[in-house]
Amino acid sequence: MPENKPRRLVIAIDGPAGAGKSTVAARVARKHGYLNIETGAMYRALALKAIQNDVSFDEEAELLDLAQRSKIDLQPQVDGNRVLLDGENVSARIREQDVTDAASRVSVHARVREWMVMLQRRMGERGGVVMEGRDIGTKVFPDAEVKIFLEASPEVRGERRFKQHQLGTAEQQAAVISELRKRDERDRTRAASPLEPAPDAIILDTTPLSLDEVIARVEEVVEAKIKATGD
């Protein structure tokens, strides 16, 4: 009989808004053909539908209701994920401040991430993807094969999203990097699954690094550890 292949790996990818994790991660996916799952992107679209609904981002439990009569999916493309809300192509709308804000509000309410978290776990469950989020190696996937978080100053990652979104005024920028620090503060404050590197991630500050070294990098890990495990 033929031996049963071992299970492909899970790749967690954590670290604060900006620091290059959805580049990242698509690239590393696209690499070994594994699916790329943006977990923020879950966030965004259920803060987009509480716009949409008049629901409050303080609410905790018609958050809730709302995101169990939702349906998100994501659709893997070369350059991250394609995202659905209910059927709808939303990919470029969550992108806007006002989503992002939003999602930054959204998240931080235990239950809508519990719920989050058991829909990201089957997603994930056969191996074989590269997630990336705030919490996959502490709480959605403690024991993931491999556990990277990616960190960088404010001002570089307040910088590269500057430059994402064609901002043109340094007034614009500077906006940018405070609310980046606000964001920050809400995510590693939160009581429900604070940002944090797993006690077992591998910690990569990206701040003097240009995207291609950072996937370097990260490769260097993936590598090595599909070495380590024949996949």
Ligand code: DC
Second form
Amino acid sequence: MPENKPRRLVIAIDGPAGAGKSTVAARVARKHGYLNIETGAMYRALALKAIQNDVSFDEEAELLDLAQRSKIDLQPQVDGNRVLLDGENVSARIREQDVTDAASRVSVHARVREWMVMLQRRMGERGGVVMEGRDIGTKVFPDAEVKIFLEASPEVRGERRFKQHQLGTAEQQAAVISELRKRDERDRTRAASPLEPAPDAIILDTTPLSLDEVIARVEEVVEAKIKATGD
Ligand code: DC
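Having gone through the form predicted alone, I am curious about the other one (the form predicted together with this ligand); can you provide its structure?
Whole complex next, starting from this chain.
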């Protein structure tokens, strides 16, 4: 019966790199038949386009112009987003280190962010989304029904990244942790929409938790909200 259909929520998952956002968001989305939207991939795609076009990461006006002339498509899949930049599949390329670093730099600009936020709101306006990023609960959907902020110590986040990329040496692990710290620092201290929990977000420190435990906690929150909002 349409009137008994549960409301399709907006679920915001924010937090620093390596806290487990993508995996958690993908699993929660799959469970509820929601779309999983990785907003970081949009900043990554713009960063890649800036690299390809030799546009400086510090030039806000040029970056905005580039963003407005680009077509960035996020195609939610079972375990993450397939990302098309002007029709080309850049899903793997945008995860490489030079783009990762550049994404953190292009995302400091307020006007670039406004443009991305406008697109993200459009993608989530009908609900039924798990949107993952840095400012979803604070800026993109301040009225999201569920807001989760995932935290974890830099060491644990570095270790997770390390395993994810199957890197080998202790030097590589140290480099991953140092890169995470640098990127976090930039994301948390920028003037425009810094990474911070929304006042009404549930903060989950995942340092001591397994992935299944994190998902179980998030699911508790989501299920309670679905029950509370379903007519
Ligand atoms: O989540 P990610 O690692 O793919 O994000 C890449 C960069 O994009 C990250 O350093 C910060 C930025 N970002 C952002 O500023 N706002 C978002 N909503 C998502 C990502």
